[in-house]
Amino acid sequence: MICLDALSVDFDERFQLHDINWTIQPGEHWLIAGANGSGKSALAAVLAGEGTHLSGTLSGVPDRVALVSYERQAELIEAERRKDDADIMDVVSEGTPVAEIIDADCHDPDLAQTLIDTLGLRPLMGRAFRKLSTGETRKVMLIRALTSQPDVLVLDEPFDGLDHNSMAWLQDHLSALAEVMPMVIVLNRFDECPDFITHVAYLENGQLLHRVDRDNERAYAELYQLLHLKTSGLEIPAADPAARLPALNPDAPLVRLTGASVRYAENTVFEDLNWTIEANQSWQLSGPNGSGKTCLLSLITGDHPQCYVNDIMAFGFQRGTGESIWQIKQFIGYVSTALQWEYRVGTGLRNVIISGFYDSIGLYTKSTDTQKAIADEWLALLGMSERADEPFNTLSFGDQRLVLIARAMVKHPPLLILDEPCLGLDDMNRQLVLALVERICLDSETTVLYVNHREQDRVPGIDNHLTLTE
């Protein structure tokens, strides 16, 4: 059993892993996943004894750990180059031939010969190692690792740079090997995850955030989605050019509340509140439970009946002067737990997203082809393309939240209101939602009004804060 206990590791002050807690039990095969720069390769390298331990402990690592990685590959090539430079004889050195490199740490010559043929390296055996192409070098590294009879095999992006046939062969070979040898594999692409993998470790910013048992299908799917949102090159889909919103006066604030108050017979929720939301000025709204955050938002959305007895200017309308609620709602995208509760429909996901164009719960109008195409782009961004026709009410709570955020954003509203978008979500789903919100904040011109009371759920790009007190 390999055990990392609160382990922090430094890599030449360039990168650090923080407080890693991780146990690899016998019989487990792990995949290490995460976005670029999250620390995947570093964690793999730690198992091979690299990095300087700052604190915590690493125990149970067996004697022989074989690591195949770009770093190792680069080191070996670098060593070859130095060998060349260091030659004091005035002759042109060819460097170490491939055959020698393979033999250096070979414990299974028969296997080595088979692999040389299988991977098509036979004609290259006499050539200098450093003259090989990247893909060829990678094959040599793999042969070295596989023939070294290690106790643990650690492969960092093993399929990278391999041609199709070699990749298929390697996958089969690893599957067979998995019967007898524990493996840890680093992959950028989750969908390449080999079948024998039993667990997934997810890293972000040098921290090991999730350890997911692959048998836990839901957690595995969520992790897949999270990685998709973090790593896919997809962008926030554009608005529907045919459904352009009425133009707003660019110099006027989006919303202005003057001396706002909400009162019930028994209590006053808040009073004399002044608040102006300018365009492109995102806000975070916080305050303890019961301080009236949702109440304040619903004055803006028009869902609170007392919006009619307050001085509210919203999107060019002085509220209560004959405007309809739909004229207000067209400018707002809105997500909250309450909305999610309201949204108990069997409508398919695509139509749920399209319903954002109409501000309706459920879809009551025939949608256009453009709207369908935009909805499909959103589903692709969420990693839910396959699920476009699944009924909304059969989704997990976290997936529902993601779809509702897409619904809120689909029309690119001038104002997006996210009322505790992470409420009721577990850690993984919280990160999923935050990843999506972060992309929205970065990729669009929507002004975001973000309500939460968890300090760690901050979103980059939101600079203004309004705090309500009890």
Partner chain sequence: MANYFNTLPLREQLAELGKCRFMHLDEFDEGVDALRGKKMVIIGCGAQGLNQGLNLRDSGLDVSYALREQAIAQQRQSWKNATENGFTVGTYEELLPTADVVLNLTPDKQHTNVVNTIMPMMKHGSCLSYSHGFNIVEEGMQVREDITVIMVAPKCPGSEVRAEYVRGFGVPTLIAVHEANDPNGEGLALAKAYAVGTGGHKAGVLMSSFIAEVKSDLMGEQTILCGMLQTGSLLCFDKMMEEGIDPGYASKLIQYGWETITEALKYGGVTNMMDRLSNPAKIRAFELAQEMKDIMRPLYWKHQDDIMTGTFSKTMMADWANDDSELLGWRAETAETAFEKTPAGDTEISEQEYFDNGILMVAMVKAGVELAFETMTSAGIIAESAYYESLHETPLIANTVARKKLYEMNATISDTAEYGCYLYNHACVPLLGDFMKGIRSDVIGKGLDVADNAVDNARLIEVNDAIRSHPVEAIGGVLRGHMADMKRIV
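What does the same protein look like in the form predicted on its own, given that the last one was the form predicted in complex with the partner chain?
Single chain only below; no partners, no other molecules.
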């Protein structure tokens, strides 16, 4: 049993793993997953003895751990280059032949010969290792690892650089090897996860946030969805060109509050608040319960009666000059727990998203083919393509929240207001929502006004913060 207990590790001040708690039991095969830069490769390298331990413990690691990674590959190539630099006779070295590189740590010559033929490396045995292509180099690294008779096999992106036939062979070989050897595999593409994997470890920002048993179907599905949002190349779907909103003045702010105050008899919620929200300038609004966050939002949306006695400019309209509330709301997408409580319909997910074009709860208008296609693109982004006709009211609370955010975004409003979108969600669903908000901030021109009261729920891509106090 390999055990990492509150382990923090530094990698030459380039990256750190923080407070990792992880146990690999006999018979388990783990996939390490996460977005780029999350620490997947670093965690794999720790098992092979790399990194400087800052705190915590690592125990139970066997003597022979074989690691295949881009870092090990680069180290081997760099070692070959240093041999050239050290040549005092000024004779250009041809480099170490592939055959010697493989033999250096080989404990199973018969298997080595089989792998050399299977992976098509026989003609390259006399060639210098550093002259191989990326895919050929990766094959050599795999042969070295597989023939070293390791106690644990750690593979960082083992399928990268391999042709289709080589990838298929490696997947079959690893499946057979899994019967007798524990494995830890790092993958960016979650859909390449081998069938023999029993558990998944999910990292983010150097922290191990989730450890999921693959037999736990619900937890595995939620993790798959999170990874899909974090790592898929899908972009925020475009707006419907036939349903564009009226153009706004690009030089004017979306919203400007000047000396805003809200009072109830003797109670002042806030006063003399000056706040300007520019286009493409997302904000995070925070503060304790009772500080007036929701009250401030209702001034912007026009749902608070005191919006007409305050100096508020919204989307080119000076509040209280004869504009209708719908002239304001057409530019806003809104998601809150209260809306979710109201949206208790059995409508299919596709139609829930389409209802965002009409700002309705339920769909009462015949949708166009374009609207259906856009809704399907949103479902694909959410990892819900197979659930388009599933009734909304049968979804988990977290999945409902994701669909409602898509509904609010479908018309690409200039301003998307998310009022405590993580409220009532467990940790996994909270991260799903945060991942979607992050995608919207990075991939769209919609300005996000994100309301929360938890420090750990900050969203990358939102750099402006307004904090209300009691």
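We call the rigid core whatever largest set of C-alpha positions still superposes within 1.5 Å between the two forms. Note that the structure is a prediction, hence the values are computed from the model and not measured. Residue numbers count along the first chain shown, from 1.
Student: For L395, is the C-alpha shift between these two forms 2 Å or more after core superposition?
Tutor: Yes, L395 moves 2 Å or more.
Student: After core superposition, I'd like to know whether W169 moves between these two forms (criterion: C-alpha shift of 2 angstroms or more).
Tutor: Moves: no, less than 2 Å.
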